[in-house]
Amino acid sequence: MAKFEKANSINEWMDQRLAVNTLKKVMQTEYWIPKDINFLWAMGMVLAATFGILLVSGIFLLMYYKPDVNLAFDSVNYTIMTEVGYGWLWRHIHGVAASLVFLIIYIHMFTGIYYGSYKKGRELIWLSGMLLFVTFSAEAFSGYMLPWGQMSYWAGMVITNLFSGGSLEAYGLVEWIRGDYVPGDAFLTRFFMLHVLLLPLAIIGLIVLHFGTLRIPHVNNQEGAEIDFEEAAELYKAGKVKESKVIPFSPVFLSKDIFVMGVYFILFFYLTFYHFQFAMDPVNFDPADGLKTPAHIYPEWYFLWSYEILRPFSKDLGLIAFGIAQVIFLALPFLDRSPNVAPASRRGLFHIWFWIMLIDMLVLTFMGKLPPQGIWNTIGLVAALTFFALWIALPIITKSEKKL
């Protein structure tokens, strides 16, 4: 009893200082959530959780990491990987958690399409979730520099290239990027602040954006209906709970969050254990040398739909596209000219169009990986095609779509 009332007492004092009370109410028992959403929903507790997993850790692999052209692949690979204890464990679940946190925003990304997330006064959440997308694509780039393999120094090499401009031939640019006439220690040191630092602040305050735009407008469900969240509200509260349409977020949404995070981590771990291989490029296993160029450079996989687009065209055409294709998800609430809110299942044509997009990107993702000669190559140029054809048709198509 005694340690109960000197709860209540600190809980009290806490309160009057900080409000804990009120900010329990608005961020938890008094935050609804619609009752007809499925597991897909908690893929946002699951991406904030890896990004957790990312920072702790990342900060023990930051105990042991040189930022330096001639220390940093051998106190990845031999300092970290056979003379740290449990060195492995730690590198082994960054690298895992780096790759799986992509997925997850896939995931994330075409769930909030399908089920028209980012229409109707959600259009914030949209642009908050993909400015973090960017941000975490940055994150992942400068991530992947630091263990200074071939791949590390190749794939600095041809992105920072990019930064040329094709025929303006800005290299001034690309060296001031780069603080040398190639990658080296500036470069490498430069990256490494970004990673450890800048972009990992700019990923929380996103986060925190991303949360606060959700928060105002409420979730989407899994059928765009309307609903009064205070009537809704007032139902449940009022023991209600059939025929309200909604549940508070904690504890009952997060009892559901933590389930599907359970799942996943099991899933983690497997992956962590016993194929950790799939995060680790094995041409990043030897040390960088600017003279001996791999015979097919690639990025993560994260990235290769990406740099598919890229690589059947020109040199500045290419760039052209690449990068609309970097900045074209942002427009998509634009774009979407219908004024359904509704599963893609709901929406004829554009339940095609949402189809078709997704197996686009799964084959321009693939192609990314094969080199850029013969059939390979066709296929890459007709799924980059297919690419910019569905975004030109899909104000078009949107526009005609009747009203339910």
Second form
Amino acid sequence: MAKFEKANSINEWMDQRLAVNTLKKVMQTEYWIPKDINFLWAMGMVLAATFGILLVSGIFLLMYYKPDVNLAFDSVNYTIMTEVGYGWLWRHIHGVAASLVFLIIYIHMFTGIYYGSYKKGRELIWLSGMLLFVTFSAEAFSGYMLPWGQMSYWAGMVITNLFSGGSLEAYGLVEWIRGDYVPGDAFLTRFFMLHVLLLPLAIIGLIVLHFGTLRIPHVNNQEGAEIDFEEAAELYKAGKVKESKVIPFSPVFLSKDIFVMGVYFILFFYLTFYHFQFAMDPVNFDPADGLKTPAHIYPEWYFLWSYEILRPFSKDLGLIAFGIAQVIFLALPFLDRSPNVAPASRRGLFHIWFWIMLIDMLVLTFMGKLPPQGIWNTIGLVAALTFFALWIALPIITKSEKKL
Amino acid sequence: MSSRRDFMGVALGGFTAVGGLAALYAMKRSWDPLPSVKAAGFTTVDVSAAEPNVLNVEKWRGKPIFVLKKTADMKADDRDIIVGSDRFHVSIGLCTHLGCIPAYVADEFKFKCACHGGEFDASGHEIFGPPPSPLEVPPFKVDGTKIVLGEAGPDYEKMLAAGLTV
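In place of the form predicted on its own, output the structure of the form predicted together with the partner chain.
Full assembly next; the chain just shown is listed first.
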């Protein structure tokens, strides 16, 4: 038994047993953030807050949802929406948050790309972040199955069919994933399990890892400048707050984050209360019917760009292109051969690369929503080819980049 | 094995690995389709009252099954099922591209898929668009005027051997 002195306050009592003061220093008051940043640096905490909201609204939906092909549709559209007090609120919050979380993830990603925040010691931040993107995608897809409407069923059918591997015709694998010949009860209950337990656990673990990977290389700054964090921290602690290049994570940086969150939540609740329809596909208000395909099957807006990469090619080529598009962003830190950590505006050709990539993904997103005919087909094909051309060009243009 | 500790380490690691593999197998099996799902996989279709060039859609293993009685002047095909003196086209009604249900356009003797524009002729062969292979013929057995789906009869075995379906 270790020796304990009598504590004079609750804080001291806790500190003796849990080292809460050290913990607070390490995690908050002496976790240093550069000053030279802008509102885009708040997206991480905006994402954390949105995930918290998804968790809370999800818990309330979970109390009335029934994972059974005969009961699921009514438990959502009748019980939760009309009977449960404020059940509609949890559903609309959950749907809007699931959509907005991807908007913020994309902003967060492109901020990282623009400022080179995936290089020179920050590779793991990027990799863990991309793993989060993949698990969030799986989480969104599995959640989309749960209301068991027409879009749930047919999205489930089409997406699980992707695992047949085109000409490999691995239908055994597809049936194994579904637990049935078509999406049925076994399919719904296992995706329910994934959505409410396994994937959220993985997401929470990855968020912890993502924060952990930030600790040693520290957050990047607007100039990509290397900062002597120890020296800057000493200055700050000595009271020379103005001269120091850093601020503590909490309360200083966090208070700014919370301001940005405030602005974000105005948008969030505006959408929740006045424009929730954008996150609710009308086709999904028809119950699932395995003998009737809806006229158009398209994913939610955040998957449209990769869906559009699948579409213009033949089946096998489309699957390969789709597979590459899903994972290619993971390779970004290794395909960017430039030694410079700097905003794209100072990196010559990479600056052009960045904006073409951003515009190309927007074009792919819009084309994914339009019917596959005439000129839209051509634009979609060109945009898909541009996507791959950009990734092939990346190592070449960054290799020839001059050292700043 | 240089020391008792190494031995203990390898023994523990070995047992853990075996147990882990066994657990993985159990997990894989838990995801398999249930026996009741597999056992419910038979459907009997009576085709004695079928009208020519009118598509009937039956349900087998949750999937739509196209049953199309051919008229005398429609092209015969190796994959036709012969019941009495009539020829039938029977296939799983899911587009071989990504699994949407094509619609039958009787005037053109074609199946058209709304999802990505694929087309099949009245014998289920792909004739336009992204589908990479013909509509699949489900396992069947002809029994008088009935077709039993899910049971592989001699005609089906012949088709399978000839590579006409998967």
